[in-house]
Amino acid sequence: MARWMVIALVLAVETLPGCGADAPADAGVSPDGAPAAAFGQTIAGVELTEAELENIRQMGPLPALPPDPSNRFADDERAARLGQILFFDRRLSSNGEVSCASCHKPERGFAEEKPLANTIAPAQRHTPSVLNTAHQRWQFWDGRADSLWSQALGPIENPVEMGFTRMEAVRLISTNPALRARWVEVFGPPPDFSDNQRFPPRARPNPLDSGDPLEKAWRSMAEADRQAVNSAFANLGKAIAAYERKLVTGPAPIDLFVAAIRTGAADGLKALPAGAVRGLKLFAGKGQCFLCHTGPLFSDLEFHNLKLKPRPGMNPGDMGRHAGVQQLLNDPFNVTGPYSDSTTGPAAERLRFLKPQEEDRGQYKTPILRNVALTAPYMHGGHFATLKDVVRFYSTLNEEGTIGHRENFMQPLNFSESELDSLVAFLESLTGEPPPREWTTPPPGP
């Protein structure tokens, strides 16, 4: 609870442009010219208190992307172009039919319509969107990756997702003329991975199963050759990450509204219809949604337990963040590992002090809510088909899962149907301009 008390205190006392004595003269006038409410402001017939306005001021605009020192190619245009090819390339799968875009569909907000992913075989979690994911501190629902590039590597080798191996992936890069030419532009010539005596056709580590043929093939290689494969595989992930950093959304109606709140420009206050303003008031006030969905990303970027029951196909014993922390610490591709381009900085510091905690059990990452209206169904198991289903759950908290404990600050608020509709209208106002079309479609060529 101490963390939430600190957040509440910061939100209460921090002063930003547009409030207090420095506010413009028209900041307290509604679009229709009505006087501002005492200690607040009336907009579209909705009275917003000063505390609610202060929470609203934190909601925009979307900040610049944070740097990723662990990936020195993160903002290399050539790496992004190569990563775009790889993102849509179905050859990076055991059946030649699955790419990253098979689940992260551009037309679905780079998520998908299935509750649970199902490509090579059924998965046990829902596919999260990769829009704006470069802003995240942790990747996957359980945070088992701490960079975009290490996240990109996981699905390629996951037997139920793409079912490929790192050996096959780097051999494809090394032997395909078109991919090799792109690779050389960014990373220089790759090693020759075509020698089947040194490099088995299929190989990847699996330390939990010494009898796995892929693990045996991996261990048959010389240590220097394994490191060469890992280094090239890490660069493959870094190229995909450079591409995913292009998948950033543009301004949404909420950004125009927040800018108007900050500056007092009345025209921007018309960006939200009255229903969305009523939803915003609930979000920033009574509903306390901002405690987790905070700031311009509408996410605290951390993990919480909602005590949702598993749906059919999910793992009923899924420990969420608790297991994810241990996987992250054991991952040689984390930001403190040998394939990171920098082992210093905020991400590395977070990892050095990280360890599994009992309170992590059943926790999953708070999603970024920008463009959330495009990415149904919702939650880590695709639990809810619509946004109204989601806000109804938060209103009633009518589920009781068996793992961990629900966040203590969460209490049922029993919103009316009209209040639920207003919250949905507000969430729909978070849909911004899509990334440029040149980045949301497969690149030209084979």
Second form
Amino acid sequence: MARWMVIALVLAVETLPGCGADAPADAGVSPDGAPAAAFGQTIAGVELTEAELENIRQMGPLPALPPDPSNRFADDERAARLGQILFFDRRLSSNGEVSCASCHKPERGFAEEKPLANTIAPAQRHTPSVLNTAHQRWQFWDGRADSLWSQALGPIENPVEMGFTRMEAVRLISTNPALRARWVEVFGPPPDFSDNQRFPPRARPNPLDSGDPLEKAWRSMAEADRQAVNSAFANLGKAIAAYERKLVTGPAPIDLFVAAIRTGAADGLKALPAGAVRGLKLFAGKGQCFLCHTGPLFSDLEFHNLKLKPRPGMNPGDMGRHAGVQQLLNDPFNVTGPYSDSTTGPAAERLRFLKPQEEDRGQYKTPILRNVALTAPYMHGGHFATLKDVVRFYSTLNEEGTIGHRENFMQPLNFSESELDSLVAFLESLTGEPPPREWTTPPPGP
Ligand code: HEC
Ligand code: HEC
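Hand over the structure of the form predicted together with ligand HEC; the form predicted alone is what we had up.
And the full complex, kicking off with our chain again.
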């Protein structure tokens, strides 16, 4: 028996490519197809094999936030308060109407109900939640940012999102007395950006279009002035990131359940209704969800291609991670760049060996599934309106997008209707305590 399990483990590891070396292997079935677990456990009438239990034990406890040495202000309380003001501040947009919270709505799990974002103009991707993003290695569906602070700079200058420029953003900070006072407390006095001769009214780099008037205005500035603007802009991102580190959720029913499995204390086993336990068995067993939705975040934090078809309004040539890698390497605000507070450490190490690969075409980041019940619709293009639609997709795999290849271990799982409902009940048990209210509401501000 012990030898069978070792063989099954080796087979499982070798036949499941693309899932990262630390994905727990499923040794649930011995070579003759009999359940390998002589020592499983029956909970709420559901038999869990030892292999499933082992996968379930990996689902908790939720670790502390990883430190972010690239942001010296990551855990600075005053930076977080300033970041909160900026997150809700509509003045950081070209029409004065769009803030981060316009799309990342606190009442929608910091995501939004639209399939594709649409503020100043229609965007081609769905708005993911900001909750718990401080746990992630890569930001955006394609991972084109490697820190929360550099991520925050993207939407401000994105012409379809906030449509602002870094020049305007840092000028707002340096000329608005209330913002400036808070800024000085954290970062010290900003340069005087009000001189319209040295600092044009609107300017940002646009390396792709040398005819863009914003790019021309940016080029007209002295190199030292451009660096001063960039450095203040990076700090603005660092304040927002410090705020986002407050947006972590607390224990969910699944955490009580997993703690009970780990410690043997029977009480927590009641935290999940029987339907959710049936869903958990599928998730940690034959559904193979845990291979990508791994560990306490229910994500391996890496990228996979499910071959979803683009929906109307999306870019049919979207290369996903493949393009994201190149953008990240070119980004002066990445963790190895001049505006990072630490160019060594695990994040920098990850970047050093990164390059676009053939197999990352059409890959998107595995979303964290905590609080997923709060953030419909789903996937990078808001493809599915409900969780049931998502699990029905995994059941049939009835989409063949044209870019790249699906992980070849994925097969249609042909779930029954009641199995689909169980999986949904399980996903609903992942909703945690919300972050403290003082952080989820707009601050009384200037
Ligand atoms: C127009 C709507 C919109 C606005 C405004 C907006 N976002 Fe987003 N946000 C999105 C979309 C869409 C994505 C995914 C884009 C992509 O992956 O290409 C995203 C991605 C993110 C992510 C990455 C999450 C993850 O799991 O990868 C974070 C963090 C985030 N936004 C924070 C912010 C902050 C901070 C601001 C304000 C400075 C902001 N957003 C403004 C729509 C918006
Ligand atoms: C091969 C890795 C992989 C496997 C296996 C997998 N997922 Fe996913 N999952 C992903 C990726 C990647 C996405 C995002 C895909 C996209 O947007 O293109 C995703 C998205 C989701 C979402 C939507 C989350 C959101 O916020 O939009 C849910 C829910 C989900 N998966 C549940 C499951 C369940 C349940 C299973 C098992 C039946 C499963 N996944 C199996 C990788 C995987």
